[in-house]
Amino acid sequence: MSPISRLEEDIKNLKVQGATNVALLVLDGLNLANEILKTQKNADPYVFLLERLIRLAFARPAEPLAQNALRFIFHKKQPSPEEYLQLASQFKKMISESKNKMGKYGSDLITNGGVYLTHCHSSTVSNMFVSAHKQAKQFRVILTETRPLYQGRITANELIDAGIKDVTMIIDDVATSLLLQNKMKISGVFIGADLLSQDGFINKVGSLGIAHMANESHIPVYCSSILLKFDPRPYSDELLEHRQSSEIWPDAPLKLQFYTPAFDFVPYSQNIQIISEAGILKSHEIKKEALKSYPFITPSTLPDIN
């Protein structure tokens, strides 16, 4: 197996999780592809590098952060391969700067005595809670275990390691009734996003029910996401990845069938706001702000390599 194919399989098999980590791996893959390029005679660097990076960026369909990296790096042909590597470094810096900007907006929403629910694992959400904790705010975090891969445990470890004392885990099925009855007086829901679109966002399966129940109980939902995750394509259900049944039950009976979506598409509603590097946005502001901040994110497809 070639090194690029190995990276592609790692992304598909979830050895690398999280939109930011996937995007960074794709950008690191550019270095690897460039080393392979040096062994090729008469290869067009633009075509050679882009062909290999497209494989990585689209290994999982709902990864616009990685795909927008390609839009930025390959928007036009460069004089040398090193120019593409420099653009990749610039994109990494854009990710870091964007996350730093949005950190303050998120932590300002955390109040003393607040109770907050989160689902799955989002590095931006974890960082927001940690930032609020460093400001000496006292609050409670309720988090789901997030079956079948238990990403909630990642969140729990991050928060506890940061010194946040009041962290409670629930099984996924408890979240909807907890929100609807609101016995714990939840102040807000904070979740991440793998993809932002004009009409809604994609996040871990279970997010739709959580957002709906929060709306029924008039609990605000904050989706924490950098605008670099905006997908200029019209939303399609084909973007909702389905995972292998073995993730749910490795030794299942042979004739048992499974339905295994990994993500939910959550339509924007009145109680959903986006915490971004441009501030806290309403749904109708997302596309405008994304294209204003990052004009290379266009509705067109990636550059033609033919």
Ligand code: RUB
The other form holds:
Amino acid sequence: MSPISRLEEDIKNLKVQGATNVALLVLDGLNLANEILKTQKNADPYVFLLERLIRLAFARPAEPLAQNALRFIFHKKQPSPEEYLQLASQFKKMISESKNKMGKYGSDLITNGGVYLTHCHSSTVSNMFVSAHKQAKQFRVILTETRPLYQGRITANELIDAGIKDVTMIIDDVATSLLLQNKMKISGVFIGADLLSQDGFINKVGSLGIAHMANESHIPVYCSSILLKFDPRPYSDELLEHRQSSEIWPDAPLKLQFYTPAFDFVPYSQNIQIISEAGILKSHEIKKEALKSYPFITPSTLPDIN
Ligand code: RUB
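And the form predicted in complex with the ligand, for comparison with the form predicted alone?
Zooming out: every chain and molecule, the one shown earlier first.
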């Protein structure tokens, strides 16, 4: 298997998961592709590198952060491959600067005595909890285990390792009674996003129910997402990844059918706000702010290489 195919598999198999981690891996893939390029005679660097990077950035359907990285790096042909590598490190810097900025807005929302529900694993959300903890705030985190692949355990490990004391895991279904019947007095929901669109966002399956129930109970939902995850294409259900049934039940009866969406599209509603590098935004501000900060995010900036 070629090194690029190996990276592609790591993304598809969730060896590397979470939108930010996937984008960083795609950016690292450029170094690898460039090493292979050096062994090729007569290859056009632009076509060679872009073809390989497109495979990585589109290995999972809803990864606009990785796809926007390509829009930024390959918006035009550069005189040498090194220029693409420089643009890639510039993009990495943009990710970390945006995350740092939004981390401040997010951790300010976490208050002493607060009880916060989170779902799945988002490096962005974990960072907010960790930075609030470093400010000596005392708060409680309730986290879902997140079926079928238990990414909630990654969150649990990160928070416990950072020294956060009050961390409680629930199975996903318990979120309903916590949110609708005010058990545990949840003060806010913090979830990540894989994709921001004009009308809503995509995040791990279960996010829609959580957002809906929080709305019913007037509990604020904060979706923590840098605007670099804005997808310029209109939302379509094809962006919702379906995964293998073996992730749910490896030795299931052969005749059993499965329905396996791994993500939800969560339409923006009254109680949802987006914590971003441009501040805490209401839904109608997302597109305008994203395109103002990152004008290269348009469908046409990802060139057709064929
Ligand atoms: C991960 C997931 C995360 C977002 C945001 O799903 O839904 O909430 O990717 O992550 P999976 P981040 O485990 O299937 O990749 O905030 O780290 O960018």
